[in-house]
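One chain follows as C-alpha cells, the form predicted on its own.
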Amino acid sequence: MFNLILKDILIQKNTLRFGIVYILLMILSSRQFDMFLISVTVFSYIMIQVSSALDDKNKSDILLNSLPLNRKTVVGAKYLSTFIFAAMAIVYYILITGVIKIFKLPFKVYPVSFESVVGALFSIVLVTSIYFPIFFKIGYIRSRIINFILFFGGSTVAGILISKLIENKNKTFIQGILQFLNNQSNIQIVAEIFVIMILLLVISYVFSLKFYRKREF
C-alpha cells in the first residue's frame, strides 16, 4: 500500500509545484478571509483528480490488477492518499505564511489552528467520500461530468446555505442549532466531527470496494 501511495505522489511533480503557486495566490488574493480551508481542500482535491487522471491515462488499473494485489489495497491506498495530500497542502500553507511573516511582507495571514485543520479535513472527507464511489464505479473519464457538478455545484450550494444561515440567524431553528453548539465543549464538537468523518469514510470505502470488485479490466 505504501508503494501505491508513493506512486500517487511521485507522478505529480508538476502538480506539487503548482500547489505552491496556487496556495500563495489564494493567501494573497484575500485580506479579509482566512483562505486556509479553501486552499487546502481545493489543492488536495486537485491532487486526487490528477492522480486519477494519470492512472486512467496510463491504464494503471490493468497493471495493478495483473499483480498479486488485493483490490482492498488499491482502494485503501486511494483513501489514504487523500490524507497525505491534505498534509502536504497544510505544510505548504504553513511554510508560505511563515515566509510572509519572516520577511514582514504587507499581506495579512491567519494562523493555522487545530479547529481550522479539523474543518479542512472534514471538507476533504466529505467531498472525497462522495467522489470515490463514483470513480470506482464508472472510472475517471465518465465521472468527470459528475465531478464537475460535485465540485462546483457543491461549492455553490454551500455558499447559498451559508448565506441563508447568516440571513436567518435570528430564526428559531438556527438559534436552536447555535444554542446546541454553545452548550458543548470544543472537545465534544471535535469528537463528533471525527465520528462523522469516520462514518463517511467507512460507508464510502464499502461502496467503493464493492463497485471496484465488480469492474472488469
The other form holds:
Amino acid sequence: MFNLILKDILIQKNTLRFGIVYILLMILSSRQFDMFLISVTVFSYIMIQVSSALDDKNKSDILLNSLPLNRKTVVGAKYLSTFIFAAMAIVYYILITGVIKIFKLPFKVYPVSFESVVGALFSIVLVTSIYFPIFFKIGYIRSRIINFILFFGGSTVAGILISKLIENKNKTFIQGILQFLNNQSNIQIVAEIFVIMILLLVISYVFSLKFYRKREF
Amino acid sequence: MEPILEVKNLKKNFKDFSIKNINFTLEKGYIMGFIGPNGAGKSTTIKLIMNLLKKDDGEIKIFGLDNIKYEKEIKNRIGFVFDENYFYEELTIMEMKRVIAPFYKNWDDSLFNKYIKEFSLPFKKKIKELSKGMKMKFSIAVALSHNADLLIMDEPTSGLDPIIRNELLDILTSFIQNENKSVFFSTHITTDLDKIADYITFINNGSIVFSCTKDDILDNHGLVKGPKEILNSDVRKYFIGIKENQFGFEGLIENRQEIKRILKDRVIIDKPSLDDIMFYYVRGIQNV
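Shown: the form predicted on its own; wanted: the form predicted in complex with its partner chain:
Up next: the whole complex, starting with the chain shown before.
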C-alpha cells in the first residue's frame, strides 16, 4: 500500500511545486482572516483531484488490477494518500509562515492552532468521503461535474449556513447547540469530531470498495 | 499434469457483443498463439482471464487455481504485457519500477537491471519520452523480472518494427526453454506465430473456431486452387471459404487428404499460411 501512496506523490511533482506558490499566496493575502483552513483544505483537495485525474489518464486501473494486489489496497491507498496530502499542506504552511517570521517580513501570519488543524482535517474528510465513492463508481472524467457541484456547491452552502448561523444566533435551536457545545470541554468536542470523521470515512470506504469491486476495465 | 491455463465454458455478454462458451487449454512448456480478426474477442478474453472484466459464466483456472478466488497468488506468477502503455507516463522507468516491484513476492532486481541494460533502456527517462518499442521492452522487462511462470500478452507486437518484433520472439523462445513456463500470446500478425507458436487458438466473433497444435492446423488444412467449373454444390460444401475471380477460384478446406481423393489432380493443393486460414474462416462461404 505504501508504494501506491508513493506513486500518488511521485506523479505529482508539479502539483507539489505549485502547492508552495499557492499556500504562499494564500498566506500573503490573509490580512484579516486566517487562511490556514482554506489553503490546507483546498491544496489537499487539488492533490486528490490531480492524482485521480492522472490515474484516469494513464488508465492505471488496468495496470494496478493486473498486479498481485487486492482492490481493497487500491481503495485504501487513496484514502490514506488524503492524509499524507493534508500533512504535506500543513507542513508547507508551517514552513512558509516560519520563514516569514524568521525574516520578519511585513506580513501578518496566524499561528497554526490545534483547533484549526482539526477543522481542516474535518473539512478534508467530509469532502473526500463524498467524492471517493463517486470516483470509484464512475471514474474521474465522469465524476468531474459532480465534483464541480460538490466543490462550489459545498462552499456556497457552507457560506450560507455560517451567515444564517450568525444571523440567528439568538434562536433557540442554535442556542441549544451552542449551549450543548458550551457545556463540553474542548477535548470532548474534538473527540466527537474525530468520531464523526471516522464514521464518515468508514461508511465512505465501504461504499467505495463495494463500487470498485464491481468495476470493469 | 495440470494445465497452466484452462478456460471452460466462458461466457460474457455485452450490449452488442458476446463471448460465447469459450473453451481451451494450455499445457506447461508451450507457447499458444491466440488469433482472430480485430474485434473477435481476444482482448476481452484476456481481460476476463486477468479478472479486469467479470465473467457471466464458466470457469478460468490458472496453475490449477480459480482465477478470482486465488487472484493475488496467481498474479504473482503471471507476467503481463498489454498492447498499449498502461504505465504512468509522468514517471521515469526507475520510479515506475519502485512502485511496481514491491507488489511481487519474487521480484528480482538484478534480473530487471540486466534486462534494462540488454534493451538499452534509459533508467532516468520519463515513460512518456520513450518510443513505442521502448515502452514495450520496458513492459517485457517488468513481466520477466518476477520469475513468472505464465506470460500473458495482448497484441505485444502490434505497431512495432520487424527488428523489435524479432527480438521479442527471441526473448519468448528463451523464456520457454524452462519447461515449466508457458506463454499465451494474442496477435493478429500471424507471421509472428509461424516462428514460435506450438498451439493456435482461433477466435472469431466471440466463439472459438479451433484450438490445436500449429502443425496439425497447417498440415491438415489445404489451400485449393482450380478452375471454376469444378465448383458444383457437392464440392462447395467441403470448403471453409472460397474466393472466386474470372479465371478460377482459391479456397480453404479443412481436410487436405479428403479433397485430394475427390478432386485428384484437377486442382492444386498448397499448404496454407495462418493468414490464409484466418482469412477464409472469417470470410466464409456466405460472402462469395
